[in-house]
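Read the single chain below, which is given as structure tokens and is the form predicted alone.
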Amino acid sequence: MSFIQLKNIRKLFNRTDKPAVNHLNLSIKQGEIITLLGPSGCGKTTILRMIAGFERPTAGSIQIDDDIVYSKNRFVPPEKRGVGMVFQDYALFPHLTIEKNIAFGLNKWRRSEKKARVAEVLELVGLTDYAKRYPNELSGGQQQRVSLARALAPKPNVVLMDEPFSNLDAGLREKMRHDIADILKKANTTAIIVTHDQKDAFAVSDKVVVMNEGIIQQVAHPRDIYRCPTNCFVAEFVGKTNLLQGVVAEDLKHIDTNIGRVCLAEKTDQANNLKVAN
């Protein structure tokens, strides 16, 4: 059963441009980890700021845990959605300690609640011998968790997180991406994540969502987009890629090329000319 849906989103800036994000249907099942992906300028950010309420759609509904967060008559504000968020730049506030930035959501909660909530999540990244600490004494990756937690503490349905590993350097974004696929696996968050980098999404995600132009292109396991890709588009933007113009042969199984019979990953239903990814 999907957990978060997004049915038929579409979303204009300006009348006169084209949709930024156009008749987009997408199913999240809850504990699951996606990862939009795809060129700067193809909706993936405007889809994050949807969810989390701060873009209205112009038309379609999100759905988040049985709960409709917009429709057509419907608008629940940021705030209620129970969403996380990670900003791109960590946006901590440098003036508190890392436990005072962690809490700040929590301001609802009882005194002792909040209290063990914070040293919940702290554990959870690593950062228990930190908390006194401020955000200028931390290095990139440690205050990248310190974001994760903050967004975690108040138990959100969803964690949303924007180009999560633009900051960092090589070396250190490989050790947090699968650090962060950690945390988000432990915690058992459903989490969406955006980013341009195919080697981000792939080691992260359960499901990728490839998109381009504001139309999903594919919606699959990592392994499965490279090794499948459905279109010229999706093999070329997650690996370099050989294509060849080919025939679709009678029996929709194979592909007829000018070096020979290509048999496809699964029978097709276009009996019409094709390229084929190799």
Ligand SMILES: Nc1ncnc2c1ncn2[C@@H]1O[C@H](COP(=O)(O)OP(=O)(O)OP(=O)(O)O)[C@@H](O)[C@H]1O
Given for the second form:
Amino acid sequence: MSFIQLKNIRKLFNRTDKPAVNHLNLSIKQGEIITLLGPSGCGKTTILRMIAGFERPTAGSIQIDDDIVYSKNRFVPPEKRGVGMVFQDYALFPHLTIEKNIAFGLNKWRRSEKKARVAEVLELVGLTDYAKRYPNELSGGQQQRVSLARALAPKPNVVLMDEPFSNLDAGLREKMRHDIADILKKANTTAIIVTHDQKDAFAVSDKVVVMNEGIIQQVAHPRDIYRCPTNCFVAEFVGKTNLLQGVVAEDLKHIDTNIGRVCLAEKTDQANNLKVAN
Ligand SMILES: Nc1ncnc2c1ncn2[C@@H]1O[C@H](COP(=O)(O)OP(=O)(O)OP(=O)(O)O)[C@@H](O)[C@H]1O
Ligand SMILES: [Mg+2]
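Alternative state: the form predicted in complex with this ligand, after the form predicted alone:
What follows is the entire complex, opening with the chain shown before.
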């Protein structure tokens, strides 16, 4: 059963513009890590903002954990959706220690429970020894983990992360991809991560959603996105690809191209006459 479901979502910022998001249908299971992958302006941030409740869809509905949080007749405000956000610039409070930053979203918790939860998430992100430090005394990667710990502390239904790796240099970025995926899996949290970098998407996700111009192009496991891209856009976007135009043979297992017959890794079910060879 789907834990998060987006149905027929459409978002128009201005009536005259092209929709920022269109025909969006997406189901996410509990505990799944999904990445939204696509070029600048394709609607990734807009989708996150609609799930969080910062933006209202023009049409469609959004369900989170059995609750319709948005439909034509219903709007659940952001603070009641059980959504944790990790911002690109971490947005930590500079005047608060790490433990106080993490405790920030727990103001309604009892004191002893709050203390225990802060200790628990600090351990989860491997920063127990840094509890009393201030954000400017941490590295970029450590601040990133604090920001994730703060989002996880109230036990949200879902964690949303917009370009979480973009402020990190290449080496740290690679490490953080694995650290973040690890932490999210340990916490058994459902997460939606936005990125325009296919390496991020492939390293962290159970499922990749490739988008272009507000429309989903393909939703699949990273391996399947790479091996069986559904169209030329996906093929070109996710890797170094040679595109060959050809005609699908009758057996649906070969393509006749102008450099000869190409054998497909899998039988195609596509009736069109364009297929991609990686
Ligand atoms: N508040 C707004 N008012 C008008 N148009 C907007 C607004 N926010 C976003 N858009 C438009 O909606 C489209 C999708 O924007 P969005 O920010 O979701 O893209 P993105 O995929 O996150 O891009 P990037 O990778 O550059 O962050 C763009 O054409 C953008 O100009
Ligand atoms: Mg964006």
